[in-house]
Each structure stands twice: as C-alpha cells, then as structure tokens.
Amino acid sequence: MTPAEPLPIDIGRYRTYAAIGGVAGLAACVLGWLLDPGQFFHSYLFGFMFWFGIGSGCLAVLMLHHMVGGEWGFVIRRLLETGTRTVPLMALLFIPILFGIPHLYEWSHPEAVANDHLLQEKQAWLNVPFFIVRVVIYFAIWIGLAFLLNRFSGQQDVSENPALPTRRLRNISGPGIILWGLAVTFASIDWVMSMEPHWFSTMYGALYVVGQSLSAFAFTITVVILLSTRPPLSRVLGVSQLHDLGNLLFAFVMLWAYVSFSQFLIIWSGNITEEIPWYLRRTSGGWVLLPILLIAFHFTVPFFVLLMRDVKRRANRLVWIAVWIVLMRLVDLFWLIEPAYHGRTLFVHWLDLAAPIGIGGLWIAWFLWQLPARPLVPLQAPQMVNGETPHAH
C-alpha cells in the first residue's frame, strides 16, 4: 500500500449527509433551547457524552494497542487515530454546557448551597470557576495525548528508523492511559454525577472508563468491517483478525457488566440512605424498563452471541452485534443521565433524539473529513513484515 491509495469508498457523499443531519439536529436543538432551556441542556449533555465517549475511548484503545501490540489493533489503528482527532471538536461543542451550568447543577446556585450543609462541604470542589478550570485541564490532557499519538504515528510512516517513533508511542501510551483514565473519571464525576450532588459512588468513574472504551471498540469494528470490502483493508482483515476483535469485544462487554453489577451490589449491600436514592430513582416507574433492557440486550444477548465462534469469524455477523452494542451504549447513558432531571417518571423528550443526532452528525462529518489524512494501513508498524502488510488469514 502507498499513501496515495484511495479509500475503499467515496466518503464525500456520506460526509455531506452527516453534516446536513448535524446542522438540522442542532437547529432543532436551538428551537428546544428557546422552548425549554432546562430540557435542552440535559438532552445536550446526554448527546455530548455519547459522542465524546467514542472519541475519548479511541484514545484508550489506541494506547492499549501500542502497549500490547497485536494484529487486532493493527487493522483498526488508523480508525482509532481518526477518532482521537475528534476530541478538539468535542472541546468546542462543550461550550454550550458551560452556559447551561445553572440549569444542570444544583451546586451552582448560591441560595441552594447556603441552605444545604452537604453542598457547603463540597463547595471547594463544586464551584463554577474551578469547574471551568478542570474542563480546560481535562481537554488539554486528551488533546495533548491525541496530538502526540498522531504525530509519532505519522513519523513512523516516513521514518528511516521506524523503531524510534514506535518506542515513543509505547512510552507515551503507558503513562498516557493512566492519565486518560484519571481525566475521564474526574470528568464523569464533574459533568454527570454532580447533577445529583448528594449521591456518590467510588465505581462511577469506572463505568465511564469502561463504557467509553466499549463504545469506541464497537464503533471501530463497525467501520473497519464496512471499509474492508475493498483494498487496502480487505488485504489485512481476515478471519483471524475478526476473531480477535470479536473476542476483545466480548471481553469489554463482560467488563462493563462486571463494573455495573459491582456498583449495584456495593450500594445494595451497604443500604445507606445517601446512596440508595440513585437506584430507587432509576428503578421506579417507567425507568425500570431500561435496566431490564440493558441486562437483556447490553449484556445477555451479546454475551451468548459472542460466545459463538462462527459469529466472531464472519464480518457480516460481527458487524451487526457491534452496531447493536453502540445503540445499547446510547440507552445506558440515557439511563445514567436523564433520571437526574425527570425523577422517577420515565420521559423521553424529542430533544433526547435531536441532540444526539445533531452532535453525532457533526462528529461523523468531522471523522470522515479526517479519515483520508493518513493511509488506512500503517506503513511501517511493527506488524509489517518486510515492508508489506500482513495477509488476511
């Protein structure tokens, strides 16, 4: 493969469709903001967390690949790198959330803090100026990691000594994945958990760390299979690589289920007044349908389907389970975020559809714009054999 080799599909048309959908969705969001600002900001945060999670998760999976190697990461590496380059866009799209702080966070109201002893105890952390400072720090970490990983990956393609940028990528990824995990943990606490400031969980950050990694992995599996019908990916994505990707997808699903159940088990067994209202709110009324849906279709169905060897070794089957998991990630985030605003009454507002569509349209358009910037197969990665890509097998 050469850098000039074209993409397997003409992405220009799809990029245009995504951009049009994004603009239309955001236009609907503007209308929603005029009609119901509170609902708009909650729906916008929900849509933002979903699409940000895919781009952020790409950072984690990419760094994991650089540390452990393997052909599974080789075939999706360029897609992961492209996903990381969406993080600056998400930094820009976070700005509306800053304007929505009074609508999203009880701790931002001085009168609420004055009448609440617990909010007073947390005020050193939960205050607007420090909140904004932390947002800047988080995005600086993520954008900095994305910049370095993409820079040295580009150097690896053209370097006369590719071992040097390869070593730099590995050296960055070790501490980088720890730094990424800490930033995601604290960001999830700041952006989502603090909407219910009287509740706390030591497992909450892990839900987002694992969930974002799962979202990114399922998304990149979907895209790599769609692009693998023609060269260059058709030459490197074979049965063995699909099987590896399916096994890792299975592992991420299991890890998500383990973390989710662990948080529930800890809170249920503790039975502490400060902790149980969070689950009571999400298992009362119509909301109880969502955890049932998640148990059945985010864990049980993928678990048994991905146990089947034939599913993991056939692209046309694996792609459907990957798409399904991406959709289930959307349901999971809706269940985590929206009850903070609607209480114990299940309610789906049209903005809960418009916001993910609007943000997602722009995200996908940006992703497709960035995709042709690099060859789809790394030219001098360690998995290369004598300058040639490994054959699909």
The other form holds:
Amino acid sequence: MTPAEPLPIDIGRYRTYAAIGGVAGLAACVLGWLLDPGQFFHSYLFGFMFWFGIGSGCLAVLMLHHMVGGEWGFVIRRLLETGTRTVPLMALLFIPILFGIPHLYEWSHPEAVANDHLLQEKQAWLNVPFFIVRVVIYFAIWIGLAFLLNRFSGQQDVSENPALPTRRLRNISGPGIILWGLAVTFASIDWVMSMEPHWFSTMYGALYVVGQSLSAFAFTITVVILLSTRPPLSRVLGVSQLHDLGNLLFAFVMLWAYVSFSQFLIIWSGNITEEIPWYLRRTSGGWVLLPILLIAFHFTVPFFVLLMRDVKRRANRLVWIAVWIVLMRLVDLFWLIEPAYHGRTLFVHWLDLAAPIGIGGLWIAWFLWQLPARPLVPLQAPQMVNGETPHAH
Amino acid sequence: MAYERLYGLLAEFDNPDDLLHAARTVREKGYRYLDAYSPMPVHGLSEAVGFRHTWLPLYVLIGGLAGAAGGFFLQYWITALHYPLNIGGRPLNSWPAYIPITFECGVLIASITAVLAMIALNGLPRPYHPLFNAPRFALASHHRFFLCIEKRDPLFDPAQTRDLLESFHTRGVCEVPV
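I would like to compare: after the form predicted on its own, may I see the structure of the form predicted in complex with its partner chain?
Zooming out: every chain and molecule, the one shown earlier first.
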C-alpha cells in the first residue's frame, strides 16, 4: 500500500546515515569481540536491551491505546506500529547473545554449578537448552502480537466495514498486553537478572515493563513532533493531543520512579544477605554516581519540568524533555546491566558506546524503512482529530 | 437609574458562539473589565475575556514543598527525636523509609493548597454579588449566556457601551445596579 501523502521530511537521507552508523558501530563491535569477548557481550546486551525496549514498549503502548482509546494514541499510532515492526530485527540481533551465553551467564558453566548448591537447585530453569527454548517463545509472542496488530490495523484502513478490524484490535489487546507483560518479565529475568544468578527480586520484571513503555512514549513523542511540521501530522497533532502525551510521559516517569524506588526500599528494609549484594555492587566503587544521576535527571528534573503546563503544550519544549528521557533510559539500563560484569569500579568501555550505536543505527534504519509502508495517520480509526477523516486527502 | 449606583451592563445571548464573538470584539475595542457567564464550559472563552496566568501554580508549589518538608520532619521527629526506636540496628534517621510518606504529604498539601487557593483567588465564598440584582441572570445556570462590562472600565460610557453591546446578536441589554 502506498502512503496517502509523502513523508514530511526526506527520511531516505537519515536512513542512509543511520545504516552507515550502524554498520560502522557493528564493525567496531566485531573488533571488540576479537579483543575482549567478555566485554563485548556485556556491552552488546546493554545496547540490545535499550533498542529492543523501545520496540517492545511500542507493543504495550499500542495495545493500551486499542483498549482505552484516546486522541493521544491516534496521533502516534502509526509510529507505535512501526516500532512494533522492529521486533523481528531484534530477534535476528539476539543471535550473538546466544553465542555469548558462556561469557554472560555463570549458570552455564558446569564447574561453577558443581560447586554451588543454589545454582544446582536453579538448574531446572537456568540451563542452556531451556534458555534457548524460552527465547524462541518470547519472540514468538512479541512477533505474533506485532503481526496481528499491524495486520488488523491495515485492514481497518481499507475495510468497507472498519468496525470489524477495530473490534479485533481491541479484543487481542486485552490478552495481548498480559502476554506481553509476562514475556517481558520472564525475558528480563532470563537475559539480565540471571547474570547474577544468586540474586532475585520480584519487582525486577516491572522495572522493564515500565521502563520499556516509558522508552516507547519518549521515542514516539520525539518522532511525532519532528514529523509534525507538515501534513498530515500537522493537522492532527494539536495542543490538546500534545498535552495528553506530555501527561502520559509524566505518569510513566513517576511510575518508573515508583517501581525503581520500591525495589530498593523493600531490599533496604529487609537488609538480608541474599538480596543486598545487588545494590552494594551498584553503589560502591563509583557506581553510586549513576543512581544519583538517575534520581536527579531521570526523575526529579523531568518531574518538575513536566508539571509545567506550558512545557506539555508546546512541541518545541516537549521534544527536548522527550529526547532527554530517551537518553536517561540508556543510563538506567547501563546501571542495571553493566555492574554485573565490572563488579568493582565505575567503568565505561568504548564498546559500551559502539554497541548501542551499532545496534541503534540498524534499528533506526529499519524503523525509517518501515515508516512509509502505511499512511502516517490511521484512515478509519474510531478517533478522528480536527476532522481528519478517511477521505480528507 | 443613577450612574453612581451602576455596577455594569449585562448582555444576554442565546448561544455560546454569539457570546464568544461579542467577548472577542469587546476586548478588541479595548475593554478590560469584562466577564462572561455560561452554564457550561465554552472552548476559547477564557482567552476571549482576557484570562491571565495567575499565581496559583506558585502557591501549589510552595504548598507541595512545605507538605513534603513537613511529612519528612514529622517522621524524623517521631522516630529519631521524640521516641527513638532501634529497629533492626538501622540508624535512627532512616530516611529511605520516610520517602513514600514524604512524597504523599507533598501531594496532599499541594492538592489542598490548590483547592483553597483557587477558592480564595476567586474571591469565594461570596454571598452577595451585584449581578444577582439582574433578574434574568439566574438563567446563566440554565440555557442563557451573559457578558458583563463593568463600570470601572476606563472606556465605560453608559450610552456608547450599551450601543456596542446592542450591536451584537443579543436578546437584550440591561443595567446592573450595585
């Protein structure tokens, strides 16, 4: 299907830049893999979790929108759908992590397990074949949901009777968001939490469920504002839609702070030896700088800035805070993932930059390749803004 | 009616569009002391009668910060000063445990400040208002829309202002005594 209108900016150019950056970044990663495979796999997992989180979060926000409606979702729906179509790319990019299992996960070493009673007890879940089976199940869930959501959305655009695909979208979104939340929870436990296999936290999945949704909001708000200078988005992205998006961004910033702090408060209150090493590792040897940064700039500053009505109602102000939050998501994931490897002192390896740039370049190129596949505004959605109707253009 | 005892001139409209048009025109002519009355929210009306930013957000911010500080100090005072308890060997001033209550108190006092300051800034409660002297003004709670230009406006002139209001699509203009 061809777009109803040409894209407002020349994305072909940006797609080329992104692809060049991605290939250069991944070439650097290959060099890093030859020089220091342990560091490479940890940096790669960090970059992977960040970019995967945006596409995966788009699934959640999209299903949330199909269930509750609202003009805020109408204006970013096509960007969310494009985001969900990056999940198959991330499934391909997961393959290097499978080769990194011995470097990333202590539980995959037979000699470590033989000397550790706790790891023996956890063998039923933490073993390589079952780990790979679960990776396949998780991606089957996410790709299946992305496929159905995009398919019914495309039918809604052209159908004689758009009420039918609209109802299907709503009906799969309810069970879909539960499946998504379970898959993200288990995946975060498998891929990240199990790097420190003695430690556990029941709040851990929520950090990723909320963090990915926040990433998706911040990313799509940025892109929709960049594309809103010309039609068709200029016709539908009004002050009140911006205000709603700003309020949702604010809500998810608070939710992120809530789950992140709750996990800390529970473990701090319990103060037992099974749980506190995770925080000790992340607050000693300079690592404490990162949680201070996160409290100040992932929560406090966005909280007060997004309280202001004028920020939420002006695109050129909201876009900055959205970009800022995307960057802070990177810092948050770095703090969650990297101390598991470095252990003692705060350390940023050049691969920690090369991996997110490499994966991100490919991700953005893929996103921009997928973006023109559909009209930028849904043609027959139940929500219509400023008279944007199926046949207005 | 004597000019001294006049509060202003009140025009009555059938629908919000006429009111909106009148309010915009009157403000373009330079009138500043005017207010509109409607049984329902009318989009753009606040801007049309010259709604300004108020100090309310600042009061709410101060209320919220004071609430958070008070909430923190309440817990600190109880657990560290007034009735010190050794809980699991933790320091008496175990501030991480105070944070949820601190945040909640900040939100609570900010919300209460918002409501009370809004009422105070609106000059409420107000048992008497000159507009109640206009017999048809009660319809502002039902299905009519009103625009009032007050006498204290520097441009106010009993005859010219009345002519201006009558030039709109109005159901009538009446004088409002103090």
